[in-house]
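For reference, the chain that follows is the form predicted alone, supplied as C-alpha cells.
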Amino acid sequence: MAGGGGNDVQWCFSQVKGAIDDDVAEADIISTVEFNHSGELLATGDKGGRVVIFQQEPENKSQPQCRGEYNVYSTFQSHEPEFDYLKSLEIEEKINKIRWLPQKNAAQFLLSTNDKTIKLWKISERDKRPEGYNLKEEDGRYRDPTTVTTLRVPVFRPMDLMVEASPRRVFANAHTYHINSISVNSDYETYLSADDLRVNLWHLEITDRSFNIVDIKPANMEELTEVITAAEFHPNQCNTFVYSSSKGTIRLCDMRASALCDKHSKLFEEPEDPSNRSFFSEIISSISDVKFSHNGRYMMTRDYLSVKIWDLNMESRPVETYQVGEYLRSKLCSLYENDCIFDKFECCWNGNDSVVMTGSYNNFFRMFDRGQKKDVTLEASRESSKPRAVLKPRKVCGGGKRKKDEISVDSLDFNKKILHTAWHPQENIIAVATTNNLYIFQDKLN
C-alpha cells in the first residue's frame, strides 16, 4: 500500500542522525525537514544555515526486510548571518523552509530560505575529471604557450564521486518581514513566498523582481489585527493558492480573478465554541501550518491543540477534526508563561492521503487514520532506538486517576518537542525531527 499507514502499521525504529550529547549547540537545532518527490532524498535545514541531504541506499536483495537506509549525500552552507544596516537588524542564517523541485535531468534542485533571502540550489554529481589540457598543468597552473610543441586532446578520466551544491539563483530584497513559507507551483516555473503581511509570486528564472499577490498590511500599523502564518499552492491547479492567518482563518485565492488577490475566493473558518472561550482562545486558534492533500481535494490545518481537514468545497466547517493535545488545555497558563503556546507545529499527509501526522511535546508525535478513525501517539527517543525495535503506543493522562502505562500531563517535558515531520511520498517511511536529532521510522515488514 503506497504510503499507507495508521494503526494496522507497526512502526519500528530505523535510524537516528545527530549527536547524542545533552547540551545542544544552537546551530544544530533542526528547523525544517523535506523529502523530495521520489523519496530517495531527504533534506534537513538547521539554525546554523546548513542544509544536509540524505540519500536512500539501494535495497539489499539478500535482505529484503532491511530497506535502504538514508546516509549523508551532501552538506552545504546555504545561508550566512547578515546585518541589515538600514534597520540595524541581524538577519539569522536559520533555514525556515526547504522545497524540492521535480527532477528534470541528472541534477537535483531545491529552494531554501531564511528570514529574508531565498536561494535556488543545484545539487549535481561528478565522477569524471578532464585531463590533458594543452595550456594548463594537471595542478591548474598555466603553461607558457611558447613551450607547447604538441597538441593533445583532453580526455575525461574516472574519479571518486563528488557531490557539488552550487547556488544558481538568489531571490533577495522582496520581503520586509520574516518569510514563513515557500511553495512551488504545479507549473514548476513559478513559486510563492509569504511573510507576515505579504505573499509574493516569483518566476524561478527571474531574481530581480517578484509580483506582490497578497498584501494585508493596514495603512496604519496600529490597526493590525492578524498576520499570515503559512501559504501553499494547490498541487495541480496552478492558479489556486491558500494562506492561513493568526486568527484561525484560511483564505483560498484564485490568481485568474485579479492580479492582487486581496479579495479571496473562499474563506474557511470554523465558528468558535462558546463553552471553550478563554483568555487563550485567540492564541491557540492561530494556524501554524496548512497543507493540501496530494489529490488536491482536501487541505489540512494545524492549530495549537488540533488538526483539521477541510473539504475545498465546504467553507463553513472542517469535515474532520482530530484532537492532538486536548490534555494541554489545563496547562495553557504555564505554556503561555514559558512561551510554548507560540510553538509552530507542522503537519503532513501520507502518500495516499489516508493518514495525517503531526508532532507534539515530550518528543511525541501523533498519527490519525482517516478511514478507520483511529489514532496513535508514538515517541521518538534514544531508549527505543534499537534497530527494528517496534514503537510502543503512548498514552497521556489528562487528569484524574492515572492508569498503568499512562504518562501524566504534569510530567511532560515541554522543552522536548517535535515541530517538523515528513512522510515519504510512496512508502511508510517517516522522518521526525527532535531538537537536534533526525529520527527515521518505517513500518515493520513481516
Contents of the next structure:
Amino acid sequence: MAGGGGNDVQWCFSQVKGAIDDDVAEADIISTVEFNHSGELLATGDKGGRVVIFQQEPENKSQPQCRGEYNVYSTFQSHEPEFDYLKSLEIEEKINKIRWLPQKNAAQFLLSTNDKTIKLWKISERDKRPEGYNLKEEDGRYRDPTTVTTLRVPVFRPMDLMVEASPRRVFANAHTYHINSISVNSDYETYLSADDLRVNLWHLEITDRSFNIVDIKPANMEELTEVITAAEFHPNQCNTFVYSSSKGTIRLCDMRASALCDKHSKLFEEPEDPSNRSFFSEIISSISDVKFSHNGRYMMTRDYLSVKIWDLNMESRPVETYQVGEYLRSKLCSLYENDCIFDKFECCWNGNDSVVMTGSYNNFFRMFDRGQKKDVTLEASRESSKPRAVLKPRKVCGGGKRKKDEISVDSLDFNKKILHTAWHPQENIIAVATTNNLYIFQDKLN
Amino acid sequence: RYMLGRGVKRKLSDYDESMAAGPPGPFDSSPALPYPQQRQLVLNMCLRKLQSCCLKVEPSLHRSVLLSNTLRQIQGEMLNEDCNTSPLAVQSDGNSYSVDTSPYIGGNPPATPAHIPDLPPLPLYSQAEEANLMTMPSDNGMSSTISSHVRVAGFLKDMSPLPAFPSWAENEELDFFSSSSSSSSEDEGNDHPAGSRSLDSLFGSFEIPNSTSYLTDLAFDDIFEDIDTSMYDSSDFTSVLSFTAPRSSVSPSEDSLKPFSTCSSFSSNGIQICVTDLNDLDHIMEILVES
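Output the form predicted together with its partner chain next; the form predicted alone has already been displayed.
First the chain shown before, then all remaining chains and molecules of the complex.
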C-alpha cells in the first residue's frame, strides 16, 4: 500500500490507548477521531462528552527509525448531559465530531459538537508564571501594607507545562434535530453544522445567530423519506459544500447561487443495480460519511457495503468503487435484526489522496490504494499489539470453503466495529478507534 | 421474549452454512423461505423496531426514516398484491396486533388476519378502497399469507405488543386502533386516509425545537394542540404525556386507551416519567398561558 512511493507499505503497531479490560465503560466509547492540520495533535471524543488530545513527541534524534509517540496532552470535559424539558428526553453528551481550526497563533482551537450544541475550545500552554508580586505573597495572600517598602516588579519564571482548555464560544439552540457533521470553511471564518434536516452556516465569532442554508424538512412531516447524513465544505472553494442523504445521493451546493441552497448545483447518484435489489437496498445505500480529497477534485462516500470515489465533474456515477465487505450482503437480514445495518462507518484519505481507508466489523479496517488498485484488510487487536509488530493482512471468506488463516463471515464479531479512523495529513500514521481503544499504526521505516 | 428473532436466526444460519455460493436472491440468506414469508419477517422486524424505540434519549430520525421507508415499501408491495387478488381485511381487534394467540396450524384462515399497519398515503390507498379493506375477508385464496400473518402475530403477542412508544410512534398506534376499532365511517370522514396522520406523529415530536424560535414556529393554537388536557381526566394516561403529544389532535376513546393500560406493566422509563411529570406539565401550561 503505497503512501506515495511505489513500494508496498507495511503497517506496524505503534501504540494503543485506553483500558485493557474487555469490560467497556459506556462513557469510554470513542465517538470521533481527528488529527489536526499538522498532524502533531490527535483528538478523540467519547460518549462521556470528554475530549482527549494526544501530542506527538518530537522525533528522537538518536532513533530516527521511530516517529514520535503520541502522549496525552490535554483532557477536558467538552459537553455535559442535558435534559430537554419540553420533550422529557435526555440530550446525550456524546461527542459526535471534532474539527480542528488551522493554527494561527500559539494556541490551538477545535470545534466539538454533541447532538445539539457546538463549542469552540481553545487549548493553550502555560509554561511560565509571574513571580515576585509587590503586594502579594507567593501563595496569594496580601502582604501587610506596612511591610511594603520597596517596589518590586514581577517577572516570568519557567514552570511545569500546563495545558489549559477553555471554551471560547458556545453555539447553541440552532438545531432541532441531531447534529451529524461540522465542517470548517477554507475561509477560516465560517463553518457549517448539519443535522438530519438542516444545514446551518456560522461565523466563528458570532454565537447568537446562524444562517440556515439547507432545509429539507417537508411541510408535512409525514412526507419525510430522506434525511441528511453528512456535510462538508470544499477544501479550497469557500462557496462550495456537499451534503449526503439517507437515499444514497450527494448534493453539491454553491452558496453564491442563493441564500437558501435547497436547489443543488450538482446531484451525484449512482443508479441502483437491479440484480442486487432487496428489502434492505435503501438502508444500505444510505451514505454514512462524505469526505473531499485534499486536492478538492474528488470526494469519497461510504455506504454500508462500499466506498465510492466521485469526480466532482461527473454526477452520473462514481469513478471508483471499492467493496468493503461484500460478504456482508448475505447477512443483511441478521444485520438488520441486530441493528448493525444502521452503523455509520467513516472513511478518510491519506495525505496525497492516493489511498483511502475505512473501518469494518471484527475490528478490521480496510485500505484501498487507488493507484495500484490494491486493497488490504488489517486488524486492530491486542494480539497484534507488540511494538513495531508488522500487521498481517486478514481475509474474510464469504461462504464455501474456508482457507487457512481466513475468517468465516459467521465468525465475525459484529460488536467489534471500527467506525472512526483518521490518517495523519503528511505521514503514514493512522489512528484507528475500536470500541474503547485507540490504536496508532505507522508504516515500517527501514 | 424475542422468540421470533431467535427462531429466525437459527434458521438463517442453518441456511447460511449449507448455502452454496450462488447469487443471492432478493432475500439474502434464506432462499428456501418463500418470498411472502421473508417479506412478512422483515415487516415484523420493522414494526418491532419502530415500536421499541422507547428511550430516554430522542430516537434517531435517520433510523426511523429508514425503517418507515422499508415498511412503506413492503406495505406497498403487499397492497399491490392484495389488490390484484382479493381485498385483504386490515383489521385488528382494539387491543393488540395479534388476532389469535394460538399458532395457526392449518385449515381455514381465521376471520381476522394480522394487522397491516396503516401508513400514509400510497397511491392505491384511496378512501373507497379503504372501506373495502375494513371488511372481513372470507377468501381462502389468501390463506397461506394469512396463516403466516397469524403465526407471526402470535409471536408478536408474546412480546407484549404495546410497549411504551416514543412520541412519534404512539399516536401512530392510536390511529391504528381508533381507525380499526371504530367503524370505517370515521375514517371516510377524514381528509386523509386512515393512519395518514400516523406518520405525521411518527416524526411529529421532532417538531418542537428547544430553541427560542419555538413559539414563532408554531401557530398559537398549535402550541395547545400538542397538550391534550383531556388526558388530565383520564387515569389511564400513559406515555403520551411523557413525550411530546403529536400535532394531530388526539381524541382518545376508551378503545384506544385500553391497549395502553396493558403496557403499563412493560417496564419503561417513559411511563414512570409521565406519571410524575403531570405536575410539570401543569407548570408548563401555566407558563405558556401567561406568556
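Only the largest set of C-alpha atoms that superpose within 1.5 Å between the two forms is called the rigid core. Since we're looking at a predicted model, the values are computed, not measured. Residue numbers count along the first chain shown, from 1.
Superpose on the rigid core, then tell me if the C-alpha of L135 is displaced by 2 angstroms or more between the two forms. L135: C-alpha displaced by 2 Å or more between the two forms.
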